[in-house]
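The data below hold one chain only, encoded as structure tokens and taken in the form predicted alone.
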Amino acid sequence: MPYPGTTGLLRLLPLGMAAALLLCLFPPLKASRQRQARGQAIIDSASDAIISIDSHHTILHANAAAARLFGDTQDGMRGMRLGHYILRDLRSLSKHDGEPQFDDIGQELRLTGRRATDYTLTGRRSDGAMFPLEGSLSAMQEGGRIVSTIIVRDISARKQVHEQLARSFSQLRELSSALQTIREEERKHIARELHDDLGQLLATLRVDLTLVRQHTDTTLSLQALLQSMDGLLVTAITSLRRIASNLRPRALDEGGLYFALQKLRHDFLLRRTVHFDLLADEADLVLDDARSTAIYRIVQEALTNIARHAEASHITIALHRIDSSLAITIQDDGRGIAEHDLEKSTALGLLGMRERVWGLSGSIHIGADNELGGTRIEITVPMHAEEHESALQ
């Protein structure tokens, strides 16, 4: 609107002078139009698809990239409903006859793009082909109305790469689980061979040696030699049992997980002077061989790390059933573990624990312990229905 008092002045001036005076009086109008023209040119030349809509989700403008993305023309998209091109949910196709509702678009778009799995939006081309989208939304006042600008991009290639990585990760996880199973079977086989074959041979040899020592015609020097040989045989038998137990604890096969953990605690206390609490109920630890072995190895690895690095004086290990899951908590009052140490490539023990837990479809968290001040490991392992029922009987 002209400034006050300028209307009469314009009537008295020649046409050319009036036009010049208008240009002088309204430079912001010219600058605004120039800015709009430059902004529109930038939008039209952008590589990302840009769509402007009103408060009713009617498309006001779509740039060339948007037309190419959805297989349409800019003029063809203008005036169409946004839901014709961007679907909130594929299930809405059957509910709204091809014109799905598209409420809360701002919330939907803000949720996308955080991770490769957050594909809450689906695009639809003019030929009906569907493809995943991510984007962002901004709104502004324009001519007394709210105009929203949506920037979207096709992430089909990224989704394919993500799916390939997910398949590769799943295959690696399955391979790791299979290798652990094979390794445990080999350990069990070798431990059995050592105990049943070599152990029996050493035991028989010691019996024969005892018979030789009972002969009265042996000299003192020969008796001393036989005594030394018997001592070496006892040492060999003890070492053989220790090696076989490390390969596959007999308590795990003979008494189950509960007694195997009790034996593990007993052996640990023979080597370390610490306060060690093992809190568990035997009925809660009636598991199949694969889960019993994995949980035993997890606890064993945790105790190895505590012995090597923690310098702890108090250790607590608790295993309890919670509904259809087994909750395992391992805590100590040692030096703790730094956050950056958790991801070290050389932390093979922690990596092995994670792989065993993931192989059981469980979850694991390793961090600082607020109760004892050291390290706390929390593990949750789902149990099979039949195991849960057998434990209740």
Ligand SMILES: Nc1ncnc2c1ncn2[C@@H]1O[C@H](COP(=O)(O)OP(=O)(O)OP(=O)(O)O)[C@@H](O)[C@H]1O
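Basically, rigid core = biggest C-alpha set you can superpose within 1.5 Å across the two forms. None of the values given here were measured: they were computed from a predicted structure. Numbering follows the first chain given and starts at 1. What changes on going to the form predicted together with the named molecule:
Core-superposed comparison between the two forms: CA of Asp230 displaced by 2 Å or more.
Here Asp127 does not count as shifted, since its C-alpha moves by less than 2 Å between the two forms after the core is aligned.
Relative to the superposed rigid core, the position of the CA of Ser156 differs between the two forms by less than 2 Å.
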The other form holds:
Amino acid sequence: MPYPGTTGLLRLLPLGMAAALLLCLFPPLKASRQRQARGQAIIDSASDAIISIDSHHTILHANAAAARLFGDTQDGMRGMRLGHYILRDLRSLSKHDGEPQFDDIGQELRLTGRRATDYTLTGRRSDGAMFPLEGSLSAMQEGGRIVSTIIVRDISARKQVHEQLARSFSQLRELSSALQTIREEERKHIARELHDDLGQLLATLRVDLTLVRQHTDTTLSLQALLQSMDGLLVTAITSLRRIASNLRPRALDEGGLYFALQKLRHDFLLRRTVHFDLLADEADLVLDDARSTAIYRIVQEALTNIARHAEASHITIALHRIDSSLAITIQDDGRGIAEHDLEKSTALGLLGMRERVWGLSGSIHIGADNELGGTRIEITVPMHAEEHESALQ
Ligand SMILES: Nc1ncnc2c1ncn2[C@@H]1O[C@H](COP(=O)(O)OP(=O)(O)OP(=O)(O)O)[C@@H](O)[C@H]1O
Ligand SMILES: [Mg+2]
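Same protein, different state: after the form predicted alone, show the form predicted together with the named molecule.
Up next: the whole complex, starting with the chain shown before.
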């Protein structure tokens, strides 16, 4: 009887036994199968959703986590198009009738310039509910065809936290801006009361004192006392003017921003010997009170900083209208500002400056100045409230 050989023998055996015999005869085949089974088990027990697709985006395999995530079964997902579960984004859904398109993922990654790990998508559960996903993609060759594996994770909770954070951040900004406005209004009110009420009283008192001093029947010692009282009254009036002016610069109300900035420069030069250029066109600085006050306070803080920290000998402040915005540049040739100076937790000046600019929907950049070699502050704010409001929308 001829020896049947391995192939002949396999043909004679039932299918199950043949497979078992094959695995015994070819140990490498067995090891490879074990490896495959282990890999499959890892994929199936993974907590992230893992989906393999072919080049036509047909799902070859979805693990248990993927089935849970999309509210389907692993068998139900197999053979379905990936676009049924993962949408490129919600906009693509409204553009297409019927099944949303899922364009080439790799192409999309290249277009957006994101790394695979940064890729955010929109998922759709079997009940139609949409949810945000984060995913990564990898591709490999398997038996001559390309199989892509997508790992996705539900980021609804993270997105909610992110949105809440963004909301409270913008509320904080609004609060800060409202507080600045209230503060300025209060300062303006107190300054006016001091000037118009207390100032007038002191002035009247001084006139009365002059009348008393004109009396000839007073003793010498009384005259001396009256003169000293007059001296004290003059000091009180000067202090009151200074306090009121610090609270609310009268120049702002009397001559507008241009005049107030000229006064600021003049006062600065009274105490320091520096080269100070103020480059502005009066017509560009006709602004509403909120803008004028904010810009005045910003320049005031910048000048205080230059005096306190910069050791500068040259200052240039330029304010120019560019279309519907005002561009402000403040430069000095001092020691320059370090990166860590911008984040000092105890320093409030630069923070206040930023808050004022943001409150007007403007932008601010503080850094090194290449021209003068010290510090440069660049600010842009909309000229009018309309631009400010439309920028907020
Ligand atoms: N023009 C400048 N040149 C050099 N360093 C500066 C200049 N402006 C600010 N700085 C640095 O930046 C830091 C932060 O400035 P900021 O105005 O916020 O705080 P501050 O002036 O120290 O205190 P304050 O809260 O009273 O304003 C300063 O401490 C200083 O080191
Ligand atoms: Mg300061």
